[in-house]
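The data below hold one chain only, encoded as structure tokens and taken in the form predicted in complex with its partner chain.
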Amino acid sequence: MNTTRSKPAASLPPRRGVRSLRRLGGLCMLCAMMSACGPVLNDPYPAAERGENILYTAFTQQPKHLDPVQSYSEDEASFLYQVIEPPLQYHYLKRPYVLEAGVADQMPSVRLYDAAGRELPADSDPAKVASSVIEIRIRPGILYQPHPAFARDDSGALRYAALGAEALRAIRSPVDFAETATRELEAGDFVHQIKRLASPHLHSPIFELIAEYLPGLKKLQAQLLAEARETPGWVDVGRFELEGVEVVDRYTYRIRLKGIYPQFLYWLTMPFFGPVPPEVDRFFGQPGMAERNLSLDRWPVGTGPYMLVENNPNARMVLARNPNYRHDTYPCEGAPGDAEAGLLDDCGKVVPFVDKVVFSREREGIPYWNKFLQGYYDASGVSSDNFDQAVTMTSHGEVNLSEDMEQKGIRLLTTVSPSIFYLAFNMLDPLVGGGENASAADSDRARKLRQAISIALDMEEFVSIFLNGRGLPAMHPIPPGVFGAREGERGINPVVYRWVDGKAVRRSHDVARRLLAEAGWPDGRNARTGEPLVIHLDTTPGGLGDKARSDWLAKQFRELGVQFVVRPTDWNRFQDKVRLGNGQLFFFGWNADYPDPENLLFLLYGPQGKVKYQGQNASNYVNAEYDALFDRMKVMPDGAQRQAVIDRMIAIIQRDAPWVFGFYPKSYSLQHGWVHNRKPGSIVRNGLKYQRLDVEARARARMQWNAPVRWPLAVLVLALLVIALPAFLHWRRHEHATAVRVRATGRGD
């Protein structure tokens, strides 16, 4: 037995050693297959990558549409605004916002026309106006990004025109196809677009606003759907006419709308109104390209200074430089202090810069975060998790980065993004509207609630509290940066504020009381019948009113002794109580389209009434004389006189309260040192050709932020083996031990 045992304890060192060996080699492998990946170990990007011209930025969700008709979400703007053209942009320096010509030779000229076609002054009254005609000359000699659709054989025909199922089966994006080429841009490519927004199989956002205004639009959809009916299949919109736009010549095209509609010139800066190729939409148009994802709604072609090279929405979307886009140069003026901020360093020099832009997907924020600070992201927004690491704040509010990012050569660009948040109350509501016949002493006492309501409930606390004060207590509808907004005493809502010592000071719960108890409502109790008064605030789980949220705003309305009870839902349901107007008291939100007024006062239009008319007015918010002055505001040109009637807009809105004024979202974004030219503005989408990266300072960086640390896997090794040893030396003790104990003369007891 002893001899048995013995065994496996006399080979026990060549098969440790081997063991050891094999570890030993494990562990070289390892360190040489990281090594082999460069001086840096945790570099995410191919090593061939390694002091390019490339941008490095991360998106969170992934693009729905891509396809110029459709695309309508701020994720897909970063994508498709670099690739397409439309004819206006807005100046990447100069704020307030300043339209400027895009593709377009100049900025288009508007015409109007009276009923019998004769031409009419632009400072015409509007009810005269019958039709107004904007006509678009675009600079000639702009050429496509190279691609597949353009391909011609020597007879001169589109190669890439009639392709069966096996000429695609080995296709999976137009890279694979082996020829390209381009072709001028031309005013018929506009025209073609417009068609499509009738598509009925491309659902465009929207198509009811401008079907409003343009001619044969809905005519063209209907002749669109019986011709699907009949063929099913791709559609070409070529085929048929369209009342409201022709093509003048090769560079020139001319649309006209119904009426007057100045705002219309800001839908041409979106790609809504780019140029999209009849080749490209038939190209896509080919039997067997939808099964293989090959659509412009994955793959956009434009004239734009990127081009779409990579797209995996759920991995990443890579943005290269289109060799063919026109000569375009950096601007030379800006706003105040932009010459101060380096902004205006690159003047004149030709755009874009960077030679390709890779964005990778990031679900979580832990990583993406993480990510920027090693250096492998240029830029990247501030979340409520990192706040604190990246900003302190000082005693008087104001903002200033953190040592850490200091140190590491980080900025910090902030600006006020147009957009809104708000508690809107449902004006359909009895308590808090006064419902939909409301007397005029009902209306009265619903007015005076909603008054007590707005001063009680705090949002400079909410600000700081929830948003770490990334956000502008709102006085009304209108952003500041956008016309209409005015700063000063004369921007307060005078019902919610008191001007004290030149700043903007909340009027006391003392007046909120006395209001509730004008309103009918004395300590928050009925003053007939003792019933306590009841606010439900409807919201959706995970939204601005989730449980902390919640809280806080039942704690306001505590202060004045009104109940308040939270009704949470899904959000499909909130939507329907909205539309349907069974809510009391809900946040909204509004992401301006453009920077224009009537974008932001028409969320208080009547005709615009979420129940009755499926608008855009949450509230369902209506006064006559408000509705009668935003007729006349939205066709008046910007001036003291357009100011003057927003001036008694807001005064309206503000005395009836149908919105608690939320807050104006602050936009906070962290840039690195080595990245120039980064403007933040969020209605300028088209920015990424004016941003300039110093790549070798971007490198040391990388250098000195990612030295690897090896010492710990050594460390590691050795922890393993301690703790193998005792299970070691007690296998050896165990297969060395006997059934009975043995004395020294070999014999058992």
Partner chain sequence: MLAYVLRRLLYAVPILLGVNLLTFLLFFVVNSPDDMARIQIGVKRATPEAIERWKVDRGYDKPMFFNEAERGTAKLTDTLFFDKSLRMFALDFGRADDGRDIASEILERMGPSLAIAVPTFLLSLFASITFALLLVFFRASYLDFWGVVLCVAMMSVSSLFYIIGGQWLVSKLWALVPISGYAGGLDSFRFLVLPVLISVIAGLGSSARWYRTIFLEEISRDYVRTARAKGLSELAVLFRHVLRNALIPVLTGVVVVIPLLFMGSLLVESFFAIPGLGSYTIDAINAQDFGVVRAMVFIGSVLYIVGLILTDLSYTLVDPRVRLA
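To complete the pair, please output the form predicted on its own; the form predicted in complex with its partner chain was given just before.
What follows is just the one chain, with no partners and no other molecules.
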């Protein structure tokens, strides 16, 4: 008898077809799960942040300094101005820019004194003013953000004032300390920071300038240097006196300046003159702190609306609402058009509106732009790479949002920056400037040559071609938004433009050719010798002298019959040429430190000459009347009299044409419709507290714009099924044949 027993078919090991089907089923299930995950698949932020009142933005350059004594760049200002509050600030909405009290109780008082100590009237002759005394009173009751530097033990001593290596072992940020505290803002905190300007370890970029008006700083610097040589490490500036600066009482301090310097009030809007508590300075000065990146340069401490709670400059920076922030409200007045734009809708409401601001590091422009389009950044700039996608240009040069942007509810904001880019003529050059000791006739010929070139170089075309329209042709050094800039017909440069049908029209090349002939160069050749006129542009490779721009400039000159030669050189050599007065024509630019005409008109002030005085007057332009008017204008208050002086100064330089007044750059920015109260203006740097978000609208838009596209998954599943179907059918046939064989023979193999 055959005793072999066959295995039931059900107990046979699974065939490869079954395993393939199981894998296919698992893959289909995974695809289904992925399709059900919704828009969170590409969300770059933690799930815990969804629905929170957080403003998302980006930064491209690592902040180098966040210590208020050293920080002086726009990249750093985005963080620092939200934390540190100087005595004064700019009104968020008004244009031209208007100073107002920040943490100061009111605008500072300014008193003038002569050499004998007698007080002078406010309108005194500046030559009689020996000193100016600025008195600042701080609002009582303002508190600092919570910070371990203020924490005290039961005896009242500072808890973290003498930390050893063991105590710092696990510390990587101020957030890691167990206890924090606060205290009231005092006048002495501002005085302490002013003393820090003289610290030999910090190298403040404004030290030399401010020391001209506050001579006690140099004396203090010498004392601090001597102290640093004897005692390496942190120096307590609080132990030293600063001549010219004194604490009057808990909320009041005075600064005595040499002579008269009305623009000093603008410096009081900057973190250089914000408060630094001695406790914080001492806290970060302890041994071992710097090695752990624990310093004011990384972790600023202030009374502002936000405090820095995360600092990873390679990836992410986070500002969180300061729970101790003073009572502050949204402005109720603004510039014309602000009410219509909805910028006054939140009048009188308490700020800040946003709980947290998250800055993500973006090294490349394309990811930055794509995340903005997906709704993951609330605002974005407009770069040359995405300009055509974002905006359209009309035949009249007007800029409008593209249809795609409008459909997304994106808004375009434009503003003219308080800056100017210009082509400078070297007035020491015999050809274009007439030379240092030029005769009246030579000076006149050189002036007409400069005027002809100013007309021929079509800045409207330059801005359109090379800047995508992101600039406004300049008429003089003062950009719109700064006191002294005129609008309409009174604001044009009559040497270069005519006023026709309500707009400025550039004068024709025929006018330029006539001026060129009067300068002694008819058709671009010397009237006596016949030699060609050659103009040299000194520049650095990769800058405004690259090939496309150089070709454009050469074309403009050719239309006058003038030969144009570019002399490229490296940056150091270019600087030497400008410093020594060996250049002829070169591009330059200037960003205003503060919105006062003095900070722009001084670029053509004789005593600022680059060659003779190593100043900022790169053209080496000298005009006795202009210089006298500048001395008068810089100490005048804004008003009709100052405007009249500025008008005369501008008329002088328009006629003399030491510059081709190139353009004022325009900044374009985009924001989503859920962002409110955002008004551009590079002078106002503490504006985050005024911005408001519609978080629900943002969530809806993100879900709509980032909804998963399911049909590719369905196609993938169908394709996998089609591929697997033959294997499945083959498996079925094999199983059927096996079953038949088992029934027939009793054997499964």
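Since we're looking at a predicted model, the values are computed, not measured. Residue numbers count along the first chain shown, from 1.
Could you tell me if residue 490 and residue 299 fall into one and the same rigid part between these two forms? Looking at the motion between these two forms, one finds that residue 490 and residue 299 are grouped in opposite rigid parts.
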